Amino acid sequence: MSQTETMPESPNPFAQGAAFIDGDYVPIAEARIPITDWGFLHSDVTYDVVAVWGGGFFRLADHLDRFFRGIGKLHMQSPHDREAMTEILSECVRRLGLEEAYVKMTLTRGTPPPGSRDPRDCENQFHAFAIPYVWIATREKQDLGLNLTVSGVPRISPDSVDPTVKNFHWGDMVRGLFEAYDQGGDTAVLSDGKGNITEGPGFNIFANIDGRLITPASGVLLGITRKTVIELAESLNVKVDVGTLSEAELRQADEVFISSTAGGVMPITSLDGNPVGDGGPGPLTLRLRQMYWDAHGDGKYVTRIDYR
């Protein structure tokens, strides 16, 4: 090889995501936990979601305040304070090497010493990865809008499994999910069994009704993207009622969109296999949309990533 030629570059083996898994960072394939890991067995498990967007942290700090809420109430304690977590969450998307990515943190309870079923006995045990952004609904099919089914599986009680505390407990959800395929739905939303709408799996639900956006306040995780859609719409002097939105209510909106953070604000124009309104994204949904991507440059917002 003569000097004036270069070896070709050697492919970014964490180009499929980067996990950090026993305090050393690995190829997403490469990423495992004990089978015995009681977050695996039991579901005893927290996590949370932050979204990176040009290059940037999307409200780093309200995830972590949620992250670290959900630990205390499930009687956890994180191996790493937020300084550190940052800096663990940073380099998996450093070493993911894009500026549009899915990160997510995991604290599971952990493994017993053996001959012991007692969860004070497991040492909690922190995770965590970066993946390319992960988008509930593509762009194309947001532009015309989801079709949405009214589950009849009820939501998991918050009185069971507290919806605030980001939890693996899918099950009610992923029933939903193949309820809505077999019908011909994109996704689905829960009730609580009432006839009042929940969350569906990983997005809150608003409403507009004659101006007035509503969004269920109980059985729900306390969004951040839904966060943002609150500030963003009392922003625009839109009065938000955060409380009951009932199914018969859902059925005569005028608009309805889901939010999260593995998508944004995302249109829904069918329900049920009915029309939504006019039967296209609404004209409040629309601005939302615009205004919560629009968010994603805003500084206060924003938590840079330096990719050196």
Second form
Number of protein chains: 2
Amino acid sequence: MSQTETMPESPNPFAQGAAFIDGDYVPIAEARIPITDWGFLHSDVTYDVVAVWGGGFFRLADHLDRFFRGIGKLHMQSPHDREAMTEILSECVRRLGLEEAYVKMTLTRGTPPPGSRDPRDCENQFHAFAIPYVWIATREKQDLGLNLTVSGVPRISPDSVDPTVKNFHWGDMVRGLFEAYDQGGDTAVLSDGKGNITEGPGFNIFANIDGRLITPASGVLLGITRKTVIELAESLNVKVDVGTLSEAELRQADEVFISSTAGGVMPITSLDGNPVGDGGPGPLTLRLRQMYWDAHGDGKYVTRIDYR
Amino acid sequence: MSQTETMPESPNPFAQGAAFIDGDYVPIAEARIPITDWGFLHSDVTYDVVAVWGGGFFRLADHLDRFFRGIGKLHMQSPHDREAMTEILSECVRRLGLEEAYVKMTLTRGTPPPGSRDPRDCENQFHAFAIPYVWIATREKQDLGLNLTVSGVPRISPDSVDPTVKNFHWGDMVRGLFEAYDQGGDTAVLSDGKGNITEGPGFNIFANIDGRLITPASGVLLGITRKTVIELAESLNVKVDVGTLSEAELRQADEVFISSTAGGVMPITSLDGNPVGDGGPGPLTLRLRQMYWDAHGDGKYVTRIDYR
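Could you please show the structure of the form predicted in complex with another copy of the chain, as a counterpart to the form predicted alone just displayed?
Zooming out: every chain and molecule, the one shown earlier first.
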């Protein structure tokens, strides 16, 4: 096709994504934030991501709880309450016009008055956008399982940056990703620099060791998918240790999977190129993955969106 | 004044700042980056700040060297070479129309194609802006000296995020600042979590102990103002130890000062509310401050800007 021809366009200008910026809804390609906002210049920002599946938000209340906790910990204030925020997020999804979506909300410190270096002088800014659902690994890739690399880059210490305040401090994660790609991995998990596993770019991790699930307790985001997996496992009477997962334990696990709002429960079938268990997605992993998606039809978790 | 009245406007639309965004020069208030850029969403970005003083860039070559080294370490590529970049920065200053300016350049990872989570798929983006010169502490405040707080928050480890790649991972710095404000401090310096001092938000630190200057060697940005101070001190035959500065040593120092492109050499006269030395700016600090500003007239450091 020559460059002078044009691609057929969707009749919906929001088909690639709908954003809420400064009180207006705009197509995602036009969604921009001030270069002077300390959310960019100091990564002084918290965020959350909630999935829309089958036309409803999944565990929206949990995501909003976490988001508002983070806002408080950063000494910030949201210009919108939960109800107004829910309406903004719903309107983004409505304009996107999809029943499956990835919905991100950010609260940035804002732009200081000229000459100020004091974060208390800033008016905090809320932005949001909905785009088509994002997969860390596609369903096809998940059926094979991912090759995970244990990174030599330690995760930023929780003493320096509180990982329970969902944040964009991904410098260590991105280094881990480039390492993983060099070694043929799909993604990377980071340690705490003392031999224990923490988390990876956008996900928590679980290991099944002798029928018991282990997931790191500290130095990690308290993921909502992680929380869901813990609840589902306990409903199966599978014991879940929220504690310490050493790198040595991870390498001896019968099953390994990662959890994320961007893809759900995703099997890890290879660690640094070596097979996990028999090298295929494990039975507990597949059971929890199925239960996770089934939960998206459970009224107690779902906030239905009125698409009008 | 009622809201219907308007403030008198400068005839120069760039008087508050001039930015280069996507190939266009725009007033700073209109300068925006895509919300989808991983420079924001993953703080996957490096930057530099160069001062303009008396109509010339100060040590521009050093700033560009550092910026390009950081770009390489992040596996990024600049769309502009040094010559083109110098012209863009000059044009920002020209439009701002000031002889004293704070000039920031950023290279962001960019926005991935829809669905991708791979930083290698992104086209890296260069942006820049010039605003009126920024002071961490005004000259009046500097004459009194600053009250510095030694933060309980450790600086992000260099094992996790390389501090020599100038970055926006300021979560620890902002926590330190809020702590400092609570304690009546002007700004904060962070330790490495093992009793040694590192750096603060936007500055390096020096202590004069028995006529010898000490500044931390590792876990810090290799500041250009720091480099200048070291050169100037050595020209005075003052010995400079680039090594380890313990918190205990800092508290016993005869003089303490911080160095930054945003303000130069700035005296610290109080540590956690306790006087440093006799409680006023020290003689070596004042000498180096004077020499620092004098160096802005030195042709070997200055790249003159043609304002036309």
